[in-house]
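A lone chain, given as structure tokens: the form predicted on its own.
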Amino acid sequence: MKIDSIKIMGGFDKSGANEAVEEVIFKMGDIASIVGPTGCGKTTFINDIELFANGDTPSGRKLLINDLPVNADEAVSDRHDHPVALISQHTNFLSDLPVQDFLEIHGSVRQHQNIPSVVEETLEFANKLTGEPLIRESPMTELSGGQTRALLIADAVIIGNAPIILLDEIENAGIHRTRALQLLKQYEKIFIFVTHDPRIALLSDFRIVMENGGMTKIIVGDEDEKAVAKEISKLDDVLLHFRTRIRSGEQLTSHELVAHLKSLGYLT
């Protein structure tokens, strides 16, 4: 299935009122974020996309692909070419296959011609996302949360080659967010993040604000917000540095913190 765009037609919020946003369009190459407080309906929104909603889900939303209604059975009839990949918060594996075997089997299911090549590309991509390099002989069940999420993202992008990729709160698993967004922008796909992370939200092309189960508005960042995003990224890098130091068993000093803040121009 060749996908140029998807359109979500608004349904209803939890009170039964029409959603304030009547429609939202995602085009190939877009990176979008879904934001809002816990329980506002963010996960339900991406579930509607995964299910090819046609007014038959609790939200009443409808999904159009290339401006046309979608038959869910037809959309997934070719199992080796499923158009949607969901990377959820729940990543427990039922199989203890080694990483290499897992990727090779998936490559075979997806009917890749050069399986060793796509496996290598997938591992290389995953290792750019996580601070804990993946070992191909490691059982899937023994991977850390960050390794698991990095592997699944890389697998969906490269081996799965899904045109629509949904990512649910990847900031909770030790993924390097800025690096992830930079890498993902190299691929002509639709990436939709459910996130509480300001860095991901501000670096996205636009964000959809959810409240009480409904879409309330769409925000496209302006130049002022881009400047804010740049400063937030600097501060987040400082936190990432100290987080890494703590995980390495090192002790922090106030002198080091002051030095970092001075280097960013926040202290004189």
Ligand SMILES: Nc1ncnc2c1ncn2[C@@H]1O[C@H](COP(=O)(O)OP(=O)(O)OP(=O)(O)O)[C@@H](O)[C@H]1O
Contents of the next structure:
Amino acid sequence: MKIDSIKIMGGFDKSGANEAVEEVIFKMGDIASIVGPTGCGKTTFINDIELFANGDTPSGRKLLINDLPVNADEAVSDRHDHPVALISQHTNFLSDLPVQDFLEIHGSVRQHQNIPSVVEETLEFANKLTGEPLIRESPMTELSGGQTRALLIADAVIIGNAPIILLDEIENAGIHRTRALQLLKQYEKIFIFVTHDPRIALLSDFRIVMENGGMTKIIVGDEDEKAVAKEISKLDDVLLHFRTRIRSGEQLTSHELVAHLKSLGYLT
Amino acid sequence: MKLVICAGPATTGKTSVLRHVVRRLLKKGSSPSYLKIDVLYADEQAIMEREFAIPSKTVYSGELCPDHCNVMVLGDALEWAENQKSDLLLVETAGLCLRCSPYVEGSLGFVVLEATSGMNLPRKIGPMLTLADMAVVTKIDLVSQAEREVFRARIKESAREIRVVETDALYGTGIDPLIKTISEAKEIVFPLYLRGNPPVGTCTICVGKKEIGWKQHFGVVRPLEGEIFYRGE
Ligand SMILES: Nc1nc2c(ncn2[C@@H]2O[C@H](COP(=O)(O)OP(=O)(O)OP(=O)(O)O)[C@@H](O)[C@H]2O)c(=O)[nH]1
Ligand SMILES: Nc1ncnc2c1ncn2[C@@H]1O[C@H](COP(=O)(O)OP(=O)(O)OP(=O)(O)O)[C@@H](O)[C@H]1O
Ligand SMILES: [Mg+2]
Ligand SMILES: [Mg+2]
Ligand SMILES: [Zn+2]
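So that was the form predicted on its own. Now I'd like the form predicted together with the ligand, please.
In what comes next, the whole complex appears, and the chain from above leads the way.
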């Protein structure tokens, strides 16, 4: 099945009312975000996608692939190549195999022709996402939180090669966010981020706002917001710089802060 | 009458899966009965009665191997379910003895495995997996997509023809194909026979007499109601 687009038909929010957004379409190559306060149903929304919801989940949403209803029987069951990879808040590796061995097994299950090269590519990709490079001989269960997220993403993109990738709050895991988005943009896939992070939300093509279990609106960044996004990225870089300094055990000075803000043109 | 036998190691999610099965079958107008076979303790009967008010029963196998117990009592249990005006008997086994397998010819048998049990499990459990019609993989909410895929491939490698269904059994997601298969299952026809060969032993089941029902056996036997006793010379 070649996927060009997926469409979610709105269902009901927690109070049983129809969702304000009647449908939302994700096309191949789209990067979208889901935003909203804690408990508003963001995770539930991406679970609906991963399950090929067909009015049979608590939200009553329906998923269409290429505008056609999905035969969940064919799409989900009995296939090794599930088209959706979900990297959730709880997802973990449980295998204690060395990273490289596991990737080779997964590569062979996915019937890749050149396994050593996809394994290399995956490790390289993961190392670009995380601050602490992975050691290929170390058992998967010994990876740090950030390394685990990085490898989950890299494996889903390259070895799993899933056309639809759902990521639930990866920002707290020490992933390099801007680099992640830049890297992911090179792959023709649908990426959907559940996020509380302004940078990820603003770098997305559009974002879905949720409240009380339902989609309330879809926001596409206009020129003005894109300009704001640029400035937010700069401010975020400043924060990131100071975070790194604190992490490496240094003391901050107001002189340094002023210098940074000046270089951005915020102070004269 | 249809017969569905659900096997699988302890605490893999058999009851969790069956609760979703019962809920959906009731919605479709079916009237299932439920039988749990366990060694010493089981609380499923109370769950099924409280949640769905369907005819339910527990059998403790005690000193009998629970899968052997299954062979003994299943004949009577089908009669019991018939008397309850059920059109379907769901049997949840204890799943302790990995050497035996409780599936019966002409009925549907599925095994419940947990994705968290490690990628090698499908290579270890033998007939409980290889003789099943379907494998239901639970707890997929807890493992990576990659490990799920490897787990599935390992199941297929041990049991080429088996159908695999993956579910988060807390929510019953993705189990519709199982419900569909149960709905399409054939009516059973007596006499019923065990699918596999039990391991070598000394009772008539152990030596390969596979017909269902204690009346077909000699040695240590038991009916559905009552204690085990010795039958024969
Ligand atoms: N996270 C998660 N937990 C599950 C899932 N399926 C079952 N559980 C939990 O696992 C535990 C055991 O589930 P049961 O359904 O009782 O397992 P069982 O196979 O019937 O157990 P026995 O009959 O005692 O052998 C319970 O605490 C369930 O809530 C699942 O898909 N995901
Ligand atoms: N449309 C809906 N109908 C009924 N229940 C819903 C709906 N959407 C969400 N819920 C329920 O609301 C609860 C919280 O939802 P969820 O976990 O998806 O929130 P979240 O936005 O991911 O929260 P967090 O930011 O804390 O991760 C869950 O128990 C979920 O089942
Ligand atoms: Mg969430
Ligand atoms: Mg149980
Ligand atoms: Zn036995």
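Positions refer to the first chain, counted from 1. Here the structure is a predicted model, which is why all the values come from computation and not from measurement. Whichever C-alpha set is largest while still superposing within 1.5 Å between the two forms counts as the rigid core.
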Does Ile25 move appreciably between the two forms, meaning a CA displacement of 2 Å or more on the superposed rigid core? no
Please determine whether the C-alpha atom of Lys14 is displaced by 2 Å or more between the two forms following superposition on the rigid core. no
